[in-house]
Amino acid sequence: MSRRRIGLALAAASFAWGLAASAAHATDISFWTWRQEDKAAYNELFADFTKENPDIHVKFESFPDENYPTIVSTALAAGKGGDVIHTHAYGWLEQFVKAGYFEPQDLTTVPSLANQPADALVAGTYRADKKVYSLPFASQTLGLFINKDVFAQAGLTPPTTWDEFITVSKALKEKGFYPLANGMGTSWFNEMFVAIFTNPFLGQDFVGDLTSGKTTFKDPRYVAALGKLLELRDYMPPGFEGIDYETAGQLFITGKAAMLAGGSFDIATYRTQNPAINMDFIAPPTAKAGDTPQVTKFFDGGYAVNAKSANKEAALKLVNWMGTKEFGDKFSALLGNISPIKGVVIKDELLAHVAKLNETAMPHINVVYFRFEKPTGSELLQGDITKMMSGSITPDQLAADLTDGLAKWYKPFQGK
C-alpha cells in the first residue's frame, strides 16, 4: 500500500474515532482489527454482548493486515484508535506495551483472565513487568493436511513416522500424485513449514536447553533436522521454489496433491473452497515408531484496550466478556478456531481433533521466543530457508545465520 494510501486509511480511522468520542452516548465503543473476513461473526458475537449490557454498542472496524501495525501504531501515538484492539502475540504485541498505548488487565479489571490457561496468558503478557497486556483470543495448530480421498484412490494409509512418509510418497508419486502440495513461494509460511517437520525431531527437552541458554540454533540436533527437510524436495512439486501457499491450498483441495504442511486456521477455508472436500489433520511424521506425534501450537493474539479510550470502563467489560466461556464456545463455532478460554465446547468433530493433538505440542519456536528484537528469528529463517531448499546453502550455515543473527540481541548466544 502507498504512502498516500495508508494517509487516507489513517484519516477515516482518526474520523471514525472523532465521531465516536463525539457521540451522544459515552458507551458506543470500537473494536479495530485486521480480520475484515471476520466481521460478521464478530458483529453477531458483539450482538450478544449489547443484549448483556444493552447501554454499550460495539462498532467493528477493520485496517488492511499488510499495513495494520502501521494504522494502530500512528492512531495510538496521537491519543486516538480503537477502545479495544485487536492485536498480535509475543514480539508483535510488546512494541505497543514498551509505548504505552495498551492498559494492564489483572483479575480486578478482567476476571476472566482466570480462563485461561498458562501458556496462553504468557502470549499476552509483557516480559518487563509480568503484567498482561492482551487477551488471547485463539491458539493455531500446524501440522499435516490429509486429503483422505487421495489415499484412498492410492490404497495407502497415512504415515505416522518419518520412513513411512518418506515411503508414503514415494508410492503416491509412482500413482500419479503430488505426494506433499507445499512449495516455498511464501515467506512468512516457510517458517511453519520449517517448524511442522522438524519439531518432531527436535522435542520438548531441546526447547528448553535453548531458551536456558545451554545450547544455540547450532547444535547438531537442529542441524539434523534442517537436513530432514532436504528429503522432502523430490516429493514436492515440480517448481517448488517458486510455489506459494496459496497455490499449494488449491493443489491440495482439488485432489491433485495428498497432503499439505499447513495451519488449522485453513480448515474453515478449504471446507469454503470446496465444501465436499475429504480431509483429516494430524501430526507431523515422527523421528521414530514410538515417539509421541507432536504439532505445532502457538497463540494468534489477544484483545487489548486503549490506554487513552474515553470509554476504558465499557471497553474492560467487553474484554471480560471476550473471555467468558459464553463468548468462547461462539466463538470457536461461528469461525472455526480454537479458543484456549478453559471448558469451551468445541463441537466441530475435525476441530476438536485439533484441539486434542494441542495437547502434546510443541511451541512455534521462534515466533514464541525469538521475535522480540530486531534481526527476528522469523526474519533470518524466513531468508535462508528457501536458499537451503535450492541448495545454495547448507543446513549448518543457516543454523550459523540464525544464531549469530539472534546473538546481535539475545545474550545467551553471545559467543557462542
Contents of the next structure:
Amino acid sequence: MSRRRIGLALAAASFAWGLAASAAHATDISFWTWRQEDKAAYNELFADFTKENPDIHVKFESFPDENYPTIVSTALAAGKGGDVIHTHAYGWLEQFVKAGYFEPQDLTTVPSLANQPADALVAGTYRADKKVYSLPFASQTLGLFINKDVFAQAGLTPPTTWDEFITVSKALKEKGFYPLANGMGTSWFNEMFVAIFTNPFLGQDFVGDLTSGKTTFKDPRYVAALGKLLELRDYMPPGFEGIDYETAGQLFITGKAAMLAGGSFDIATYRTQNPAINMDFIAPPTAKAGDTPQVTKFFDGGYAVNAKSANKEAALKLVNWMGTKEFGDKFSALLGNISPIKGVVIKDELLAHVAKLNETAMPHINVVYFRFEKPTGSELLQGDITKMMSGSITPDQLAADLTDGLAKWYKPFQGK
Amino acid sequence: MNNGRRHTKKAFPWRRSLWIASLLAPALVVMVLLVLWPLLSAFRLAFYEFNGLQPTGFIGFENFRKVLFEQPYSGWTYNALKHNIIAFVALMVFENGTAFLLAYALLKALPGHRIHQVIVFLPVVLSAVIVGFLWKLFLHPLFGLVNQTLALVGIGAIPWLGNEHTALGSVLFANVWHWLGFPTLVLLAGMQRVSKEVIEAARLDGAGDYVLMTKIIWPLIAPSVTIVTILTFIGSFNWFEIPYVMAGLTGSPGGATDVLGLYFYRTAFGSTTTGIQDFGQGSALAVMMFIIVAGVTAIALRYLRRREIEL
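Mind pulling up the form predicted together with the partner chain next to the form predicted on its own we just looked at?
Shown next: the complete complex, the earlier chain at its head.
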C-alpha cells in the first residue's frame, strides 16, 4: 500500500471517529404533540434548530387528539413522556402543573419569554404561583369564513350586521345555496359556534361584568344573544342537528355553502383540501351598523418541559428557540397559524388580515375563564346547546344550567 | 400401577400440591397483576380527592356522593345509566329476539341456509370502530344511504344522529346489525342440540311451528339463553365503542346517547375540549359499574341456572 493510500485511509478513519464521537455526544430529545398533520412542518423547524444546535436532535411524536390528555397524563405520572410537551392552555394546562409534571419557565431559563405579549402569557401561566409553565405557540381566531366565489355567483356582498346577515342568507337560500354550513353534530365545534355569534352581541363590558362577579350567564344580555342563535336554524343545512364539523367544512370548500362559522386554524386545511378555493375570513355580524367588528380569540396552548426529563437543559433550549422571531416567522408561514411572538412577520394576506381582526377581538369566554374546575363551562354548554337549538330547552334554561353548574366552583356565581 | 400411584401420593403429598401450585402460579400472577391489582387500585382511588392529576387526600364516600346525589353529576349519571338499561332491554328484545327467529329459520335448513348463516355472522367479525363509522356514514343527514333512499319516496333529511329522539335508537340499530350473528349462532347451536326424537314426537302430536318454538325449543335451549342474556347484560353496561364512534365522547346530542362507559371515560380522563381529568370521580363510576355488572350477573346467573335445572 502506498503512503498516499495509507494517509487517505488514516484521514477517513479519523473523520469516521470524529463523526461517531459527535454522535455519541449528541442529545436526542422528543417532542410530543396531538398535531399529527403538522409533522412535516415541525420536522423542518427542528432541522433548523439542529443546524444551530448540532448536539441536539429532536424527534417528533404525535398522538390522537381525543386521547392526548390520557396518554400524556399516564406517561407523565409514570415519570415518562416527551422531553417537550405540546400543551393546551388555561385549565387543561393547570391540572398538569398542579401535579408537578412541568418545569417552570422564566427569563433565565427561557429568555424568549420576553417576546410574548401579556395576554398570551396568561394562557401558559399557573394562576396559583403566577409562573409560566408553557410557552404560548399560537393564537386562534374564530370568525366567519366566506366563500367568495359563491357570493360572486349569487351577486351578493358578505354581511357585516345581523340584519344584513339574515337578508343575505335568505337570498342565498333562494339561489339554492346553504347560507351557513354549520350543524350541531360536533360538540366542541358547537361551543365555538356559540362564541362566534354571541360575542358581538355581548361586548367587552359583559366580559368585564362576568369576570368581576357583577353578573352571571343569567344576564339578559347573554340570554338575548343565545336567542339570536335560534334565528340561524333556517339558514343551516337540512338536518343540521346531525351535520358534523367535517361535513360543514366540506360543504363550505365545495361551494355548496356560502359561509362557515369556524376557526383560523382551518385556513391551511381548507387550502390543502381545495387549492382553488377563493375564501375570506371576516368578523361575524355585529348587532347593529357602526358597532366594532368582533372576532373571538384564544390561545391554543404552548410548549412545556417535562419536569422528569433527563435532558432538561436541551429541552429548555428547544423551548427557548421556539419563542424566537426566527421560529415564529417560519411557524406562521408553514402552518398558517398566527404566532403570538412580537414582531413576527405574517406574509400570507388572509392570515395577516386575521391578525388585524385580532386587535378588537373578544376572548373565548368559556375557554379562557371557565375551564379550570369541574364542571367546566365547556361541558355544561356543549351538553345544552344542541337541546336549545332543537327547541327542547330555552335560552333561559341554558343560561341557568351554565350558571348553576359553574357556581359549584366559581364563587362569584354562588347564590345568584 | 394404581397401588404404586397411591403409594407415591401417600409418601409425597406435598409434591403433588407443589406440582398443582406451580401449574396455577403463572395464571394467578397474571390475574393478580392485570386484573386484581387494577381493580383494587380503582377501588382505592375512588375514595381519594384529586388535585390536578395526583391523589391528595382520603375523602371517604365523597366521590360516590357526588356522582349519585349532587347535580349536575348525578343527573349525568342517571341519564347514562338509563341509556344502559334501555340498551339492555332493546338488545334483548330486538337483537336476541331476532336472533332467536333467525336461528329457528336456519335450523329448518331451508334452501340457501348456509349462505344466510355466513351473511348473518359476517358483521360480527368487523371491528366496532368500522361498524360505527360505516353507520355514521349511512345515517348522514345529507349524503347518507338511508336518507338518500328515503328521499326517493319524498321524505326529507332526517338528522338520525343529531336528533335526541332518534340518536340512541340509531346507535342501537348499528349495534344490533353488528352483533346479531353472535346470539344467532349461540342459539342455533343450542337448537341443534335438541334431540330430533323430541321434535318429531311433538310433530306427531300435531305441534305446529309456533308451539314447537315456544313449548319445546325455547325451554330446551335454556343454557344458550343464559349465555346470551348474561353476555348482553355485560355488553350493555360496558357499552363504549359504537356510541363513542357514532356520537362522540359527550354522547351527543345533549347526552341523548350518553352511557356509563362514555361518562366514566370523560370523567376520569377528560377531553381536550370539555373538561379536566378527575380520577377520583372516574374511579367511583368504575366501581359502581363493576358492582352493577358483577352483582346483577351473579343474581341473574343463579336465577337462569335454576331455570335450566328445573327442566
